[in-house]
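Only one chain comes next, encoded as C-alpha cells, the form predicted on its own.
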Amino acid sequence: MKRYANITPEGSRDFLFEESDDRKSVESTLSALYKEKNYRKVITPAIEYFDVFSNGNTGVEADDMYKLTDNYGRTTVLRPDNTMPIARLVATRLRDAAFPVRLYYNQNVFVKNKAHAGRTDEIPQSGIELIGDGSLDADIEVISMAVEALSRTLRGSYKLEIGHAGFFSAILDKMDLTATQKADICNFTESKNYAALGDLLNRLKPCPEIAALKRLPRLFGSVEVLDEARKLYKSAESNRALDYLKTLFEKLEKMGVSDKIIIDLGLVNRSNYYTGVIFRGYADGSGVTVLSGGRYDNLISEFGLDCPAVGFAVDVNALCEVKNEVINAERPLRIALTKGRLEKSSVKLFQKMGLDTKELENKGRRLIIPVDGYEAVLSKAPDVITYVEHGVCDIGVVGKDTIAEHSSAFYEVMDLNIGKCRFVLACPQGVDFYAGYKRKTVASKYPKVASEFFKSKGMDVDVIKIEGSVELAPLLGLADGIVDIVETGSTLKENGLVAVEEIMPISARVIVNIASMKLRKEEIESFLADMELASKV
C-alpha cells in the first residue's frame, strides 16, 4: 500500500496559485535590483559533497543536514547553505577572473527544523556575494542593497541591525577560556540570555572583559551604543571595530537610510564565519529574521583562494508570509503567560509593577485579556514558546524546564526567580544507579533534558517518555531511574525514591521574540525594566 503517495514529506510543502505568484514576484523584484547593480546570476548544484560544509563554519550542524550517498558511497548533502558552494565555485571556476566579482542567486537550501514548528525545511533564498573587495565601500554597497531589497519587497516597516565580529573577538581573545566556555558565552550573548551569561561569568575571575561581556547583550539600539561600548571596554582591536561601525553608520546616514539601521554589538553568532560587519533584517509582520549577511574574508581561502567577500541572503518564504497582524507596532504588547502556578505568580508580579490586573483575575474563560494597556495571553507552557517564537506574542513567561526541553529561537532575557525547583536524576532508595555494566533505562517527561544529561556524562542510556506520574516507572520495573522536576522531594520520598544527582535549577524565565525586540525595542525594554524591578521587591 502506498501510504505516503498523497502527502509531502514533513518540512516540505506545495505552493499553489497566488503563493507561487508571490514567491516569483519577490524573486523577480530582487533579481531586478541585483542586475541594476551589475551582479550576475549563478546556479550551484542542489546536491554537494558533505566536505564542502564539514568545517563547521556554515552555522548548520551536521545532524541538521539532509544526507545522501552517491554511486560510490561518498557522503553528499542537499545544499544547507548558499555561500559555501559559491565560495567553492569562485575558488575553482573563477580564480583567474578579474576581481571583484559580483554574483547573485535564487535557489533553495535544505535544513532540518524542529518537528511541528510550522517551518519548512526547504527554504528559498535570494542573495548576493561581492567577492574580491575588502573595502568599506564594498560593505556600504552590500548593506545599502540589503536596505533596498527590504524596501522594494515589503509594505510595512522594517529594520536592519548591524554589528561587528571584531568587537566581540577583541574581548574574548584577551581571556583565558576553554572552547566550551567561549561557545557558551557566544550562545548566551547572541540569545540575550542575561541570566545564564551572568551565572557563567560570575564563576570566572573578575576582569574588565567580564564586565564588558555582562553588558554586551544590552548594547543595541541607536548609534549612541558605540560611545557606551567605547567607555565600557577599550583596546586597540575593539576601538577599530567601533570606529569602523561609526564610519559605516555615518556613510549610511548620508545616504538617507540611517533611520532603518539599529546597532547591535551582541551580534556574535558564527563568529568563526564572519570576520567583520554583520547584519540582519527584521520586518513588521514576521517573527523571524528575513535577511542575514556579513563579511567573511577567511571563508574562500578554505577552498584554496585567499579572497575577501561580503554578502547577504533573503528568506523569500519569510517575506511572502509577512502579515501585519503578526508583529504590528500598532497593537498592544502581548505577553504570553503559562497557565497554573506560574500564572498566579505572574499576576502578583504585574501587581508589583503597578498594573491593574482585575481583568486577569476575573478572566472567566477568556484566553486573551487586556491588562492596563497590554494583552495577556494564557496558554500551556510549550505553547508560550511557540507563540513567542512565531511572533504572535512579543514576550513570554515560562519555566526553564520547558525552555530546556523544547528550546527554540528567541531571546531569554530574565530570570524572575519564581517557581523555583530543580531537575534531578532519581532512583529507588538503596540502589546505586551508576553501578554495574547493564545499560540503564530512564523514564522522564523530559526526554531531551534526560538524553543530553547522560550524553554529557558519556553514558549510553535508553530514555522512555512518560506523560503521567513518572515515579511509577521504577516501581513497576520499567526503568532504573527517572529524570524529573523536584520542588520539595516529598513525592520521591513517599514512593521510595531518592535524588541521585541534580541536573539543573529551574525557575520562571522571560523570553522575547527576536523581531519584536528589534522593532519595538523601547516598549519592550521599558516593560522589562519594570518587571525586573518588581521581581526584586
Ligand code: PRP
Given for the second form:
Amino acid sequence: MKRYANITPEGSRDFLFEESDDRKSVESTLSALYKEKNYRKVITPAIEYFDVFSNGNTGVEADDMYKLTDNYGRTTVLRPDNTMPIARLVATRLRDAAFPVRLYYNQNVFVKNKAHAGRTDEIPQSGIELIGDGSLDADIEVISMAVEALSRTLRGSYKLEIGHAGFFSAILDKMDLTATQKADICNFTESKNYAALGDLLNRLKPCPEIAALKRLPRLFGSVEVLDEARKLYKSAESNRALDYLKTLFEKLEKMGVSDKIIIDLGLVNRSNYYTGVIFRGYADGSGVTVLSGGRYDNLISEFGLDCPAVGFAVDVNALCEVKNEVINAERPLRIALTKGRLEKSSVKLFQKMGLDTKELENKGRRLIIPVDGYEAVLSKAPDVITYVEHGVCDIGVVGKDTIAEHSSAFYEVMDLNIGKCRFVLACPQGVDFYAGYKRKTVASKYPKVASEFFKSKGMDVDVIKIEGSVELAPLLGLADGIVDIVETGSTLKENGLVAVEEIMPISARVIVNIASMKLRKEEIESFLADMELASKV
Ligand code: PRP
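Beyond the form predicted on its own, can we have the form predicted together with this ligand?
Up next: the whole complex, starting with the chain shown before.
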C-alpha cells in the first residue's frame, strides 16, 4: 500500500501561487542587486561528496546531513551549506581566473531539523562570495551589499550586527585551556549564557582574560561597545580586531548606513569558519537570523588554493515569512511563563519587580494576560521554549530540565535560582543498578537527558519515554531504574526508590529570543536588570 503517496516528507513542503511568487520576487530582487555589482551566477550540484563538508567547518553536524551513496557506495550528501561547494569550485575550476572573482547563487541547502519544530529542512539561500580580496574594502563592499539586500527585500525595519572572530580568539589564545573548555566558553558566549560562563570561568585560575570573557556576551549595542572592549582587555591582537571594526564602522557611517549597524563582540567563531569580520541580519517580524556572513580566509585552502574570501547568505524563506505578530516593536514585550511547578515563584518574582500581577493571579481561562504594560503567556515548559525560539514571545522563564531536553536556539541569560531541584538516576532500594551483565532499561520523561547521561558513561541502555509519574515504571517491572527530577525526595522515598547518582542541578532560567535581543535591546535589558535585582531580594 502506498502510505505516503499523498503527503510530503516532514521538513519539506509545496509552495503554491503567492508563496512561490514571493520567493521568486525575493530571489529576483537579490539577483538584480548582485548583477549591478558585477557578481556572476554559479550553480553547484545539490549532491556533493560528504568529504566536502566532513571537516566540521559548516557548523552542521554530520548526523544532521541528508546522506546518500553514489554508484560506487561512496557517501554523498545533499549540500548542507553553499560556501563549501563554492570554495571547492573556486579551488578547482577557477584557480587560474583573474582574482578577485565575484560569485552569486540562489540554491537550496538541506539540513535535518528536529521533528515538529516548524522549520523546513530545505532552505532556499541567496548569497554572494567575493573571493581573492582580503582587504577592508572587500569587507565594506560585502557588508554594504548585505544592508542593501535587506533594505530592498524588507518592508519593516532591520539590523545588521557585526562582530570580529579575532577579538574572541585574541583573548582565548592567551589562556591555557583544554579543547572542551574552549568549546564550552565558545558555546556559552555565543548563547549569552552568562550564568554557565561565569561558573566555568570561576573554576579557572584567575587571569585578566577571565574578566574580559565574563563581560563579552554583554558587549553588544552601538559603536561605544568598542571603546568599552578596549578598556576591558588590551593586547596587540585584540586591539587590531577593535581598530578594524572601528574603521569599518566609520566607513559605513560615511555611506549613511550606520543606523542599521549594531556591534556584538559576543559573536564568536564556533565553527572555525570565519577568520575576520562576522555579521548577522535580523528583521522586524522574524524570530530567526535572516542573513549571515563573514570573512573566511582559510577555507578555500582546504581545497588546495590559498585565497581570502568574504560572503553572506540570505535565508529566503525567513524573509518571505516575516509576520507582524512576531517581534514587532509596536506590541508589548511578551514573556512566556511555565505553568505548574514554576508558576507561583514566577508570579512572586514579578511582584518583587514591582509589577501589578492582579490579572495574572485572576486569569481565569485567559491565555494572554496583560501585566503592567507587558504581556504574560502561561504555557507548558517545552512550549515556552518553542514560543521564544520562534520569536512570538520575547522572553521565557523555564526550568533547566526542559532546556536540557529540548535544546534549541535562544539566549539563556540568567539563572533565577528558583525552582531548584536535580536530575537523578534512581532505582529500587537494595538493588545495585550497575550490577550484572543484563542490558538495563531506564524510564524517563527526559529521554534525551537519560540517553546522553548513559552515553557519557559508555553504557548502552534502553530508554523508555514515560509521560508522568515515572516512578511507577520500576515498581511495575517495566524498567530497572528512572532518570527524573527530584525536589524534596519524598516521591522517591514513598515508592521505595533511592537516588543512585546525581546527573545535574536544575533551576529556573530566563531565555530570550535572539532577534528580540537585538531589535528590542533597551526594553529587554531594562526588564532583565529589574528581574535580576528582584531575584536577589
Ligand atoms: C516531578 C518528578 C517527580 C516529583 C519529584 O513530577 O517527576 O515525580 O516531581 O518531586 P519530589 O522530589 O519533591 O517528590 P511532577 O510533580 O512535576 O509531576 P508529573 O510526574 O505529573 O510530571
